[in-house]
Amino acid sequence: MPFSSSTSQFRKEVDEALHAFVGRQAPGLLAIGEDLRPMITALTALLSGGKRLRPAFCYWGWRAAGGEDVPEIATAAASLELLQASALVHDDVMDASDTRRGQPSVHRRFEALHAEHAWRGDAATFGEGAAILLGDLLLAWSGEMFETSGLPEDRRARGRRVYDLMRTEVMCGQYLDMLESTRAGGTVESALRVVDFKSAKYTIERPLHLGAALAGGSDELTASLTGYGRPLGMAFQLRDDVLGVFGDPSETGKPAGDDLREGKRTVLIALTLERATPEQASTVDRLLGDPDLSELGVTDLREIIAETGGLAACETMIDRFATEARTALAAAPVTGEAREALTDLATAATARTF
């Protein structure tokens, strides 16, 4: 699906801003010692992937509020990619994920480095520790990149409040996600709460708010962006949940069924358990979260999810949230290219064709 030319160009500007920032930061790490070079290699590889979705929504929040197309907004918005990279690194450690964006996850990279050099101690522990530290570094750098974006202090002050709130919400959402996976009998309502705080707000609503705040957007505009962004964020994550079970690994960058092996108590799983027979529910409870789950086990779970109607119910929920977002956008005080771009992004976020 084609994007507007401005969105495509902005993604290139985000890539350039990230490359320039890391290029400025790298000498500082190497001045400490060559031992830091694997850190640079790992973060460069991680940042080379991604759809730049959060910067795009930040940019169009800025444009919707009357902001001009200036280089400084690309740098400020690109800092969200460092925040996202930090969250991904930590998330992969917590989920024991082997891959990310079609390549080894960061903690697996450092685990392999330890094994390659036959260093003392446990390779897995070293890999996890190194990844946590790199995630922390990326989190710190996200704030630094935002603050050195070149936008005036008064604009950054308005945006800083949103940025701080977004970081708080995503950490709380991550904890709720981890907590939900440890509890038996999770409900659709509790799973939706995780979606809201771990993904919906962080991926779409808050980036829109950030861009609008930086441009001095009105309270009316912010409220309309919430009406559009929050349900779209919910639909986005629900689509991600479906892809985590039924998606093509060449498209998702992760092995098929990884969410099942990790035991994620998603909305898709909650909807399935609501509709499952006792026998089906017993099978789900037995297989979900097994790190050694075979392809046959993945197939069995997929069949139960489909047969119970859990998949169909999730697709219906995605459609409902997407419709809610489009309806809110139609009534929003957003015009011109910003309206066109946000319409395109709504389709891309729910179909996941970036």
Second form
2 protein chains.
Amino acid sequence: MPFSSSTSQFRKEVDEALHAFVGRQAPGLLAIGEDLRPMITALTALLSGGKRLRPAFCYWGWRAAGGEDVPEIATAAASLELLQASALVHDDVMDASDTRRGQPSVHRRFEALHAEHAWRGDAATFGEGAAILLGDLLLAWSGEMFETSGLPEDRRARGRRVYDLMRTEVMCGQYLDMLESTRAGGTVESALRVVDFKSAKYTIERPLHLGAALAGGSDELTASLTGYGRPLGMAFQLRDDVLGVFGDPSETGKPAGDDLREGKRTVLIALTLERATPEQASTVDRLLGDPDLSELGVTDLREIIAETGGLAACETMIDRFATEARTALAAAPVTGEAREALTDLATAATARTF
Amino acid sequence: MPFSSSTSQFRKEVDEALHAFVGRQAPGLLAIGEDLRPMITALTALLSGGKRLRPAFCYWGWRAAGGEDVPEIATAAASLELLQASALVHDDVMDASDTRRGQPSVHRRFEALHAEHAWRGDAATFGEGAAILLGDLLLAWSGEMFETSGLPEDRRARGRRVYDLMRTEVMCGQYLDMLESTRAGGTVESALRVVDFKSAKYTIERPLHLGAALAGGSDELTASLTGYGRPLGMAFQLRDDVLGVFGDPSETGKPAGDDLREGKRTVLIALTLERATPEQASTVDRLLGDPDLSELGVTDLREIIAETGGLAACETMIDRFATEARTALAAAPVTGEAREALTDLATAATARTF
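Could I see the form predicted together with a further copy of the same chain next, after the form predicted on its own?
Up next: the whole complex, starting with the chain shown before.
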């Protein structure tokens, strides 16, 4: 792990804050009905995984702006994990994904619960409905956790503006992402625009801004954090796209080739199509998005992505974005400690495996 | 319309507050991408309908607690319409409903958009994905609209606790509702429990509490509002269940018999099954929840619900709850103006048509 000890310590605090929050909510749910226990089980399992990247960036945005290492910031930052969990649950419904973080996705869990009890009606429909509701609950709770973090209102008021913007951006970015995969003729440029809103801002830039806003950081600092966070966020998503095609399922928590079966029109795919022969392009068009794509089909697509030079172009782009981020960080008006942590996070966010 | 002029005036203010909020958000969405315009169109169409019951109860909870008639309360109360719109959009996905408020449901709108452009992939899947995201956006915006209402933080802090509770209750209540329809052996008692959380608290009791909390109302007032709001909420939902089976589609905005096709295990159905002969019960079990149920099947079910006395028992229950609400209101420590408005709202919420 490339994390410094202060970052591992923070991760533990995030886990504890999440555990405490869910622990406070659970009795209320069970008072409504014992039947809600599977909801608690499902969300607890989901929250046990994850890299806690967004809380880490939020925390270092806070520290970079001179915020003290107090427990309240861990709670406010940890609320981003509930937002992310909500997005994952709904994403998995939309993509009909079977697994998440190496476990069954939430809708599949509830589908199995339905089947196990031989309940009336369609098990898959029940599973999707339960997952939509659990995602809604997690989204509502993310706001609740932020507001009850214990940070004073003047700080929360500044942070809330960033939080609001981030939520709108990620939801709109996800819609654009869906649109990108349904329309023919996507370009590298249009794929990069999706990455910006769906992922770069949401995962790195806005969490940094949130932390800085909570601490009362200057406009100059905010601009510096953008200079570092935005290219790093781009690199992070491009790395994720590469891992989605070439990654080890035991590392990614997703079956090999799932991104290809879902037909995701990533920057990696756009770079490939830009370089493909007509024959290669038509193979990509035929295989990409086929939900029943075989192992052989996955191998064919991987070969085309590598042979066209699409993969190499994507790696070059990742390096360029990562270098841009590091250069901006070197010039940023932050403490030595924050600079070190943000350097570590940059490595973690773009590593070939994690 | 049974509304007093001050209530119609308030409705206008709610409409204006919603219009202003969406108007402030739209440029941000279009800056992310022109492709987001259909999202704005869909949510504007959805928000143009609705009875504005929840904002009205919130407003009269505020007034009952001595709150002044200021624009900020209209904005805070109107945010409940965004929460409700979110719930409706997600509900329609879960129930695969074609229409809402007399218009195509959001997922059907986006399905049509996909089909119209002959985009790649499955149009229905695209429609559902877009609706899940739009529901998420509306949920996030409900919190944002509340927090940016202009009410001072000490008031919002009190209201936030009610808001948080209400969101958790309604999402859990909807899960219990789904569970009720999938499990055999539901009783009148278990159906009433679902109504309590999914509908009675959410539609009436909590909005009243929210308004009262924002105004700094006493515990005594909060208890009085429960005495009025909870039975009225039960009556409201039972009326909605009756209208869902026997209502005029031009009034309900939903095709006749849709609740029967969805297989909703309402209190009305539970009361019917309690009174049914084995033969009638088996017909109900066979027809209820059949998505392709014919007009003739709808008529058969209606006849059984009427003939068993299920309908009459439900009407009796509605009357009993409504009377309980009125009795509590008569004894509540509220001004004459609030009492009059809450009397009107009780009539509106339980009227045979609206």
